[in-house]
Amino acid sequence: MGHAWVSQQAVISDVFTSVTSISFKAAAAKPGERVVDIGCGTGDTLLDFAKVVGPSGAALGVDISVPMLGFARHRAAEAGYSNVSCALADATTYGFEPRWADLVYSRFGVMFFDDPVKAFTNIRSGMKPGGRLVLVCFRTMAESPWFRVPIEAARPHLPAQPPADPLAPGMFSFAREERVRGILSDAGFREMALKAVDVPMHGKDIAQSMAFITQAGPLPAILENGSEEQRTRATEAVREALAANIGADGRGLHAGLWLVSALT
């Protein structure tokens, strides 16, 4: 998956345009601040933070993917950001410098923790008193037509799948508001706020939308369970469903998100 995200970096950046804009604005980073980007991936938001905080600040990206983090390092060096560092690590166990961060941010990087309370407790240990946590995560698949429409189109052509465990690590494991609040509260955060937002996804056109949907999100795992013939039929059904639901500019479907904030 990491290699796929690197190869599709430009596509993914385009698709997440509105998500990045809304969540980055909510993070409200300031010059001179120290920022940790959890699940920084190929570095889109990490580089944005580096630019905002400037030479007097610092941006640390944490990710478990070797190819994605390697690409993030390459992009930071190419852009000349000396205030960027990257850690190949699981945020659950990474040794954060105590009370270092003014802000911890994540764009879809926190729903995969095996032990989310332990992870957020560790993350909080690296934050200053009064530090800000801002993250964006998915609500239910039913509230995200960008993922639901392709899945519903593909399923009739593929072997039946057992129901997914809604609490297992995965894209939609933070879908329930009460669960997110409980995790953050148990980890020691306060003043939690969750805002439900429906964010348009920018597919640009059918080809780019297909490139994203078939390599990222829940669809690839479902496609893997079919034969070559079944995958071909399912993929064509997805293409037809997208064509019927998005315009020539690739827009028309949205993702249902939680915009989450909290303080240490």
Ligand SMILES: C[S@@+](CC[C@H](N)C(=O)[O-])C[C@H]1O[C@@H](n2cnc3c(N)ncnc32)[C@H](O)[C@@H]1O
Second form
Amino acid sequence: MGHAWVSQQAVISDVFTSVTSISFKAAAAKPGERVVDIGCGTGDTLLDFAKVVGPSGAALGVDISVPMLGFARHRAAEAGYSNVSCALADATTYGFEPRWADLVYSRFGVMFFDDPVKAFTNIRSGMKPGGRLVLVCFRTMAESPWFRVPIEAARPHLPAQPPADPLAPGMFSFAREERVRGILSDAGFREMALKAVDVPMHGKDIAQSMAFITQAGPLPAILENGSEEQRTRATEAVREALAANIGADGRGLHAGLWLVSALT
Ligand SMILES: C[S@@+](CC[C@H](N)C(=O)[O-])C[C@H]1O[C@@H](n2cnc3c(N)ncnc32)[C@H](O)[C@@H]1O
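Coords for the form predicted together with the named molecule, given the form predicted alone:
All chains and molecules follow, beginning with the one already shown.
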């Protein structure tokens, strides 16, 4: 999905406005700090951190997607940030400089690890003693009407599919609080806190919301299973469902998230 995330970067950034502001407040990055952004994607939050930490600090983005990280690099160069570096790597095995980071942050970039305990153990090795971890990840699909409503609208028009394994790597794999606590604790983190937050998600209008929902999140994989005709009918049903649930200002549906924090 890397190419879709690159082409839709501005829309995705708009839809995530509230997520970014809530998680940035929790991250509380300061000038001079060193920040790692795990699964930084196209660099939205990486560039925001570069601005906050300033020239005396540093922002490192780690991502496995060639197109997304390439775009992040391009944006950092265009903005003239000399304190940004990007590592094309799996965060599970990347050779982090030991005890380097004051803060490790991720906006939806940590739910895809094959071995989450190994990944977080590796990430922790690159953090200073007392370093902060701040993550946002999704709770269950049932708690996220922003994703659930379009899927419920599309399903009757598409072939039936077996239910997904909730623990398999994927966007809802961090939905269960005990699982997240277990992973972080096994990786050596302490003082974990998980706060449930319901965050509005919407584009500027229905067209933007449709651009997001049909190209990011769980719907694209489900649409793929249909014939062209089925996809057209499903997409129309999604548009109607969004129009029925979203007000003229674009607002109306939220996503249920965990705002996770921990210390090394
Ligand atoms: C849902 S996207 C979020 C991107 C970005 N954080 C944002 O909010 O725009 C998930 C990102 O995690 C990256 N990713 C997935 N598995 C990874 C891994 N093992 N190591 C590093 N990055 C990973 C993907 O390439 C993708 O960019």
